[in-house]
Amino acid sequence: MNHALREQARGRGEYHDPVGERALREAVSRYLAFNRAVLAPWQQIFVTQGAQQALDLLARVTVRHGDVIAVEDPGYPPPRMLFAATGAQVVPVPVDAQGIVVDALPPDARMVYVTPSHQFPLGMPMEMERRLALLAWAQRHGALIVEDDYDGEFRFEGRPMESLKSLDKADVVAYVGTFSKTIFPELRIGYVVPPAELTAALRQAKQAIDWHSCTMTQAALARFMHDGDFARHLRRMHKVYAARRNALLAHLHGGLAAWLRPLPSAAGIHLVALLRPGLAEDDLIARANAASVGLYGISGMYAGQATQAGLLFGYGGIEVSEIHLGLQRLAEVLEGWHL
């Protein structure tokens, strides 16, 4: 931020570019082609006000009133409500374990929207041959795929999987990502890499919204990914996350597993757990908050009638000690439960 100042401090004080700073988009682009194999100029890369702003930029210069736009089932929410706020028609599509069922997509939709790196809640990846057959269905009914890669950074078993826009032939999808997951929150930069024909509408549209994101943060950003503190970040935080995510593992295997039933999921920093048949969601919610125990329930994910019951776990933002103690007194409530 001081080098971002000083940077500042000589300059003219103008607009700057709709969609972003130079110095950032060329780190961005070299970020991908390393860790995602998406191969795309710092030309081709929009900087936004976090993955959100992408989501709604997509939205604004695709669909029209009454288009259909496909999500997966369940899902992340606010996406849901962004497109719903735009007039479309949100679709929802059911998942399984391999990823959004092709098959089930409406054939109308104008967008899908999807997150194959870590399904969102469930953690599963989209297999090879799921994310094959979404990109031929987009490529004959002239969809848009969205492709949220909120938090494919940390991955803690397996090989990487390759992202929908390193598989890209056709040119139908648009690549998301987000600093607000690898660095912290309130840090609200995003970035978009959309097919060749949504670039000029894409730049106009931003520039109507807000003209530009923060530059002064944009350019100490830059400067963080061209030092290679951002690697080292990355690195860092993922043994960090491992040893959270370990020690949640240990009690779901564990003292928990009468109860819950822990969802594969080998990348991310949040994992779901299926509630055993006997238990209500809402019910242990509750139970457990009497406790003190804060939890987070998959049903309100649904778009519509939920059809598992379980709980979401996020190991972003709590500390081991803190995990121990909260899942030892979930235990505890489930066991007085019970008796």
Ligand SMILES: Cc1ncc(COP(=O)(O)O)c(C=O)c1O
Given for the second form:
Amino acid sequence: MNHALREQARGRGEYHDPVGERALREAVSRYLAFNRAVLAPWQQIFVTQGAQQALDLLARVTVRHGDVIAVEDPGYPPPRMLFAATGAQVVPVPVDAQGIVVDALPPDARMVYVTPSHQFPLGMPMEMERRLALLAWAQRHGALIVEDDYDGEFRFEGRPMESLKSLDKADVVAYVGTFSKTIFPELRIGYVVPPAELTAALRQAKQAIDWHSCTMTQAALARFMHDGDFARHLRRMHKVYAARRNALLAHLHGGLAAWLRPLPSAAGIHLVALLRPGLAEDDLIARANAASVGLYGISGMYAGQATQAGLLFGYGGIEVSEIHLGLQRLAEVLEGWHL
Ligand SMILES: Cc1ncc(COP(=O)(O)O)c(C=O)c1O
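Hand over the structure of the form predicted together with the named molecule; the form predicted alone is what we had up.
In what comes next, the whole complex appears, and the chain from above leads the way.
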């Protein structure tokens, strides 16, 4: 940041390219090719204020008032709220163990928002067959697929799945990424690799909304990536998160197994455990809270009535020692609760 500030101080003070600093776009282009098999020249990388602004821009340029946007259910609530605020009709579509149920998509959807690497919140990746079915569906219906690849960098088991974007022959996928999980959300830097036909409209929308994102943080991040520090950071954090995930799973498969059933989740920095029948989410959260253990339920991630009860355990910001402490205390709460 100091370096970026000094560089900036030498300039005259002027507006820059709405879709981002070239150095950062080049760094992201290399990163995506190497790590995510998304092949996009730097000119196709558009820098945004986090993934959330990428979603906002995409909705603005593809959807008119009353148009249908399909979202996963359960799913990440902020896009749902955002899409509704743009005047779109947001239609929740169920997910099963393979990912979004393509057969349940509303035929008139203009846009489908999905999290294929690590479904939010349940955690499973979208199966290959489902990916291909979704791509074929979007092509048939002239819809845009928005692939939110928010935390696929951290993978702990198995082979990485091909991104939708890398399978996309018909140019129907907008690939969205963010530095909120790999670095921190305060940075507010994300990006989108849109289909070619949307590039002009997106550039215009970004300029109309905020002219461009902060150039100093972009310059600092570009340098961080160019110097190899980002790659080192990812390797270091991978080890840290793996240790936290192992600690969490040891409790879920151990002392908590009578009450909680973790869902398979090979990537990302959170996982979900479903509650055994008879346990009410609200009740459990309130009892744990009284014992100073903060828990997040999954029912709020459903657009309507939740069909499953569970807890979401994020391990991006908690030390292993705190995981042990919190989950031991949770086990005591459950043991003392006469069901
Ligand atoms: C599904 C999903 N997408 C995107 C993000 C990050 O959004 P942003 O880049 O706007 O911080 C998150 C953060 O929790 C998320 O869970």
